[in-house]
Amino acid sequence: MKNVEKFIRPTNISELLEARAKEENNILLAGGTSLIFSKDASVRTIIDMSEVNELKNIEFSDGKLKLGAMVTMTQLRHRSDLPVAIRNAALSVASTPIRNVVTVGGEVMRGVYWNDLPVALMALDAVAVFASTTGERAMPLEEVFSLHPTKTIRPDEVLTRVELTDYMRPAAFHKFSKTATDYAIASIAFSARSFEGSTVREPKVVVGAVTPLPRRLNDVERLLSEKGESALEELETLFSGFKTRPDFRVSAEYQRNLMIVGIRRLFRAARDGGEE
């Protein structure tokens, strides 16, 4: 970003969108841990979040739990009467340090394979909400993620925050890694409305990692839907065919055997309580 000119620190909303709006080629800076590494040399002013103290709130109201864009993975991982899979999926990000800064909106608008808290939102039907100054419109995290997160956000938007209605629903969360700061080699997120003895309504299953973008796996849902915990033994035939992005750490068919052990064990988790 060489040829940046102006560096914009608006204190409230009203003042970020209007930069957004009025500003030519600008970009926004929220953690910043991966601004700092673009060579976008199109970038002209750089708009800063960190003042806006109105998108550093996590709040329960009308019904919803709502996540402000930039509330911190740290903050996250704190708060006791968060989901479990949203408080796990936070601790999965990289590092203490990385956590203080790393943001709600950085996770879901960066769009890289290794980011883990959009897996779990996603898995408990999250709705991102993008602002502008001519007002606001939601968009579910699984329509956002349908391309790369930048291309289904206008140019004058910002996403101010996630909401989530069913964020009371059983779910867990899992992240396979090298080590615990290492990048993700799958992320792995269940949900349900509700288990009955062995059967499970409306089972949700997101995989990460293992795919460029966020995504959900429908075949399973469907078999856990009819067959119930019964289907976790039928999965290897779901997953022989299974596309995997390219990691040069591990072969296709660990990361096959990585989701497979991975739902299993999340199907579990999330029926006897959220905690693996």
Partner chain sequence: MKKYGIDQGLPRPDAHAKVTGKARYVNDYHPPKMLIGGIVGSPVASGRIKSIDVSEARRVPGIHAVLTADDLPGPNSMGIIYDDQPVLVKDRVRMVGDRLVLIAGETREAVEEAKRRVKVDIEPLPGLYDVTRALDPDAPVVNGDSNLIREFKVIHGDVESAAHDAEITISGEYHIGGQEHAYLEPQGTLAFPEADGSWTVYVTAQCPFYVRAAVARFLKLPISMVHVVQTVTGGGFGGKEDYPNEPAVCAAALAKVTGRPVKLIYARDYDMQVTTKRHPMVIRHTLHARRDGKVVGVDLEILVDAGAYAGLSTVVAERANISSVGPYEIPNIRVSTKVLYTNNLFGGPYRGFGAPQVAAAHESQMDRLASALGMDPFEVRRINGVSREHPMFASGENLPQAHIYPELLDRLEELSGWKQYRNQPASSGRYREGIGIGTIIYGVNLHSGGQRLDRSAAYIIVQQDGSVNVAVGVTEMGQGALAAMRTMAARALGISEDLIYVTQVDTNQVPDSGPTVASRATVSGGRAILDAVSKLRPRFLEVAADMLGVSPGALDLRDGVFSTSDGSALVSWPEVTAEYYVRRLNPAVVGWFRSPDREYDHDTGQGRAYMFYAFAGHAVRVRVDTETGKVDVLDVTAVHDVGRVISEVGIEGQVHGGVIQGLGWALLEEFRMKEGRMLNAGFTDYLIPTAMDAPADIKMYFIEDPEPQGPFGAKGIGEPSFISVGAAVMNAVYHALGTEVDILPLTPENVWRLMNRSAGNNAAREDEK
The other form holds:
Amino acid sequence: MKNVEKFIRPTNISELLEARAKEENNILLAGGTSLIFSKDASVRTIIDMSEVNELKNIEFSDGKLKLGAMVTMTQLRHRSDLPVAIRNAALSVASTPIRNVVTVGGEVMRGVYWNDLPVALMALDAVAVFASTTGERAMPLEEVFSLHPTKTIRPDEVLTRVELTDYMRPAAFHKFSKTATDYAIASIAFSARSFEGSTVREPKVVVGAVTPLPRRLNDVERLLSEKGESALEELETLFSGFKTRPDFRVSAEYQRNLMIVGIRRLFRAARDGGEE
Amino acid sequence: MMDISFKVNGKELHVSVTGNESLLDVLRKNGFTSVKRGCSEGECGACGVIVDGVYLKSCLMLAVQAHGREVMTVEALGDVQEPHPIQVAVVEEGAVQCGFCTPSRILASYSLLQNSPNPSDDEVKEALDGNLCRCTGYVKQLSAVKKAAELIGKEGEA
Amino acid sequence: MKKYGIDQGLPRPDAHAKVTGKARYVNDYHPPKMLIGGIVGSPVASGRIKSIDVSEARRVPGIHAVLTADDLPGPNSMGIIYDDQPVLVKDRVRMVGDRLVLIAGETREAVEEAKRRVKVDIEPLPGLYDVTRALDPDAPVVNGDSNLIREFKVIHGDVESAAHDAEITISGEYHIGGQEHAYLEPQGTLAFPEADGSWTVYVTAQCPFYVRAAVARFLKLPISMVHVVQTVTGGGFGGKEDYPNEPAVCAAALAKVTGRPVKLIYARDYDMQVTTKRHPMVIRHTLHARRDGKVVGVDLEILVDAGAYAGLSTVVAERANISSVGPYEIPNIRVSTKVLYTNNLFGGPYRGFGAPQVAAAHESQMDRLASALGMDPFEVRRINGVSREHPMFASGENLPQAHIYPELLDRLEELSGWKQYRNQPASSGRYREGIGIGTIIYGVNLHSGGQRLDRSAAYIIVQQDGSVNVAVGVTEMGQGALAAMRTMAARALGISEDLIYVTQVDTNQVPDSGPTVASRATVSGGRAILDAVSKLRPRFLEVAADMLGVSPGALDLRDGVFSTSDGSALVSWPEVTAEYYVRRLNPAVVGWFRSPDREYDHDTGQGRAYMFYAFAGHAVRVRVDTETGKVDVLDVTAVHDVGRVISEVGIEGQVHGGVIQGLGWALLEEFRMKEGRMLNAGFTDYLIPTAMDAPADIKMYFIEDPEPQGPFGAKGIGEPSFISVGAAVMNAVYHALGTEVDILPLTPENVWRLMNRSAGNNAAREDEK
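Let's see the other form, the form predicted in complex with the partner chain, since the form predicted alone is already up.
In what comes next, the whole complex appears, and the chain from above leads the way.
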């Protein structure tokens, strides 16, 4: 960031979108816990979103839960009317002073392996809303992460919110790590439309940290849809060939072990009430 | 270079900063040495300050972000003549050893007690989870916060 | 209601400065014209330097000096015991971060820019990363002629015949990991030449006297011309015992060449990579015992991974050597402790100083023996532990306080709730609970091998208003030394603590008092104070007696008042000190402590190894998640043999700190190494416990059985508060899982692998194939 010459702090969305479209080599600043490490010498303008109040809302409207891009992890963590999976994912982020500033938008757009929130959001079929001066477009998170998020967003766009429908469906999230504030070794989220006996409808299984970006485990979902709870005993075969992100902290077998253990636990937690 | 101004403990500071300077860099350069540099990655918490009422790590915040804001360091809370109840509690409970993590932890405690005047033990642990300490083993620090809550409650002001 | 302590309940003297943010650590000083120092270190652990090009670095604006080995203004050597270590490497690099270039510039940015422009060409050479291979014929020789730096032994009785007669043998090979001190304040120093040719060095350190000697040697100055001031020190734990010599000499070199003050502060990741660490050890421990539980012989081989330079590794190994048997009377002993070079991290002093690693082994072995014989772990320790009837330590000494060990066992068993948790450990679903103990004996103060350093001074000046200045040679690094010195001085004199002002160590104010290590601050500093007071007090008693017209023998000074026993004649301390000054009498004295010479045979490990000993024990209760290997600590019990508590709040803080640091070492703190490089340097991935990891309960009990050689009977607590924690954790996990534990740390993956190994599932790590 050494060549930055301009610092702008828009006070509403249209100013923000104007700046995003117009300013030369601009970068968006949300909470501001990672820009300090950037070595990008091409950035000339920092656009600070902290005064754009429209981005700070948590809203229930049109049958959706809408999380503004500037909502912080601390805010999420303390809202008892939000899905427990989202609250747990927010609480998993680092430590209090970092949760106080890290935002929904930052968690979605940063694209590092340790982002916890998007794992939970993706399991709940969250949709990212990107805005620009020419309008808005919505993209399911799964598609956002088909590439690095900085590549799926267009240079003139800003992530303004994340929307969830059917957000109170059974769901659970867990971060496996050595300490509470550690980066995830594996993070897992699970959701389902419903459970009946030992069967499950529309299971969604998402992992993070063991992959560079959050990933849905379609094979696991298929097996669960077919076989219900008994699929949990057959996960080893599914994972035997699973290629994980090399992590100098742990071995690949241990990563796989955590995924299997996590899926089993979260299936049951989601079915039995949401707390892991 | 960008010119910014912000308040530290109520006093206005005008500085020119580059895009890769942190708030920690600027505070220390301007004499606020109570804000410590203990690591290079935003993990130790010794650099904690309160900005516009939010407790955060100053080593992670770009200096420019502080423009127009109010920063609080531990000097604002109290001094030897008139210590803040949190400072009193930390001393009485014996919760300070080498002291390097102490100023930022006191601010983290202050921030907690502003939002939650009667925190539970778990709330206290969570509020201090970003302040590493190698000397005390945390036990007395947690009890110091509970004691501070008591002292503040008695005083009738936060 | 205070249960322990001879202190008067004042806050520690440095508390106010620290809570108001006013305490000044070395990085908080900015003298005029100060330059910032920086170091360029080797990116590889083993190699030959082909070239170092600093021409571009020198041209960076704001840079005042760029030094390679050829540019040093002093001798290029700085090994503290062995002459095996350069200030700057010229030919052969031996560790990642090995110093190549020193830089001084006006700003941190300029220095960082100059560092980036230094061009280093190193031809990699095969390195040695496995200490078990250090003595193989084809192993690369890291330093000198051989990878064996030194061997220590203990030989007592005849272990071969004991082995022959044994009814049961327990053998284990323990791989015990090192540890990073992770003091919150990184290493740092500020050095500057004074106008009169002397030098001043501000440093965060546990031994300003070592720094003074190193800087004086480098600058070729008389010792008297180097003034070292210990700044408020943000944690040490042994990591600031010898290591600070290195940044100090580097800063002095830069300050000499530039003529300006130079401040050199280590960045955290560099600090973690290059500074001293707890030594990883491989310990091969064999117990020979009878079926009744009595151990008749112990046979040990200990491999100490010293890293590329010897540093103080031989001193650490010396303690590990004699401590490796444990608090047990064993008639036949053979220990071989080998200190070995590798290209791994630089081994050095760390709280416990070799004892924690060997304790992990000796305590695990005792529990395995107990298990093999169907005995309770306390029972097997009662059978073998030292006691009044069986007082012999591994050194052949009869311990005058051996009776304390059985008492410690009783207290530990009771306070930990052992019987409740041991025989029916809870287990539900994936969780298994367990409880384990670790007990140790610790030789307080320096080993016989370190005798030449073992003296301590206290300079006391009584002022005319009755206030007192005390300058001691032991350092405050957070552990509460200043408060303890103040308490002891006040108590010995008989006045209020708030009249006494104790200063941080300044080498111009007090004679060389050795390092603040080996839990010796209370003992060596305290004894020096008692010596000083024993000389001062009579002088004031004499004046007071004269003022009152009584004989000095009839007076006592207590609570700031001189009085006869019937209270009929009395005068206050300040009245006497005022009169003392009127009479122009000498109000100052330097007190001295010198431990008695001790005989010790280094070839057999027999003799008086230490001045005296302290016992300690921990019980740890754990809950293991058998699916992930994660170990949660439910509670910890600590029992300490301390002689006398000086300050209750102070000692509690040490016990808490030792427990948490011990749990960190045992469960979290690991080194992810790749050819000598620490991949996880930094707090992001070298994890130490946070507030969230503090166990719900830490119970403690202090046995106060006064030590005759300790001031007020006190023994010291700095290290015993740590040493047995790791061993207790290992035994707790052993109990929880029923699986033998031979590795530390017990990270989740390590525990998971232990469980799989014992279940016969031998999945090798794919990334190790």
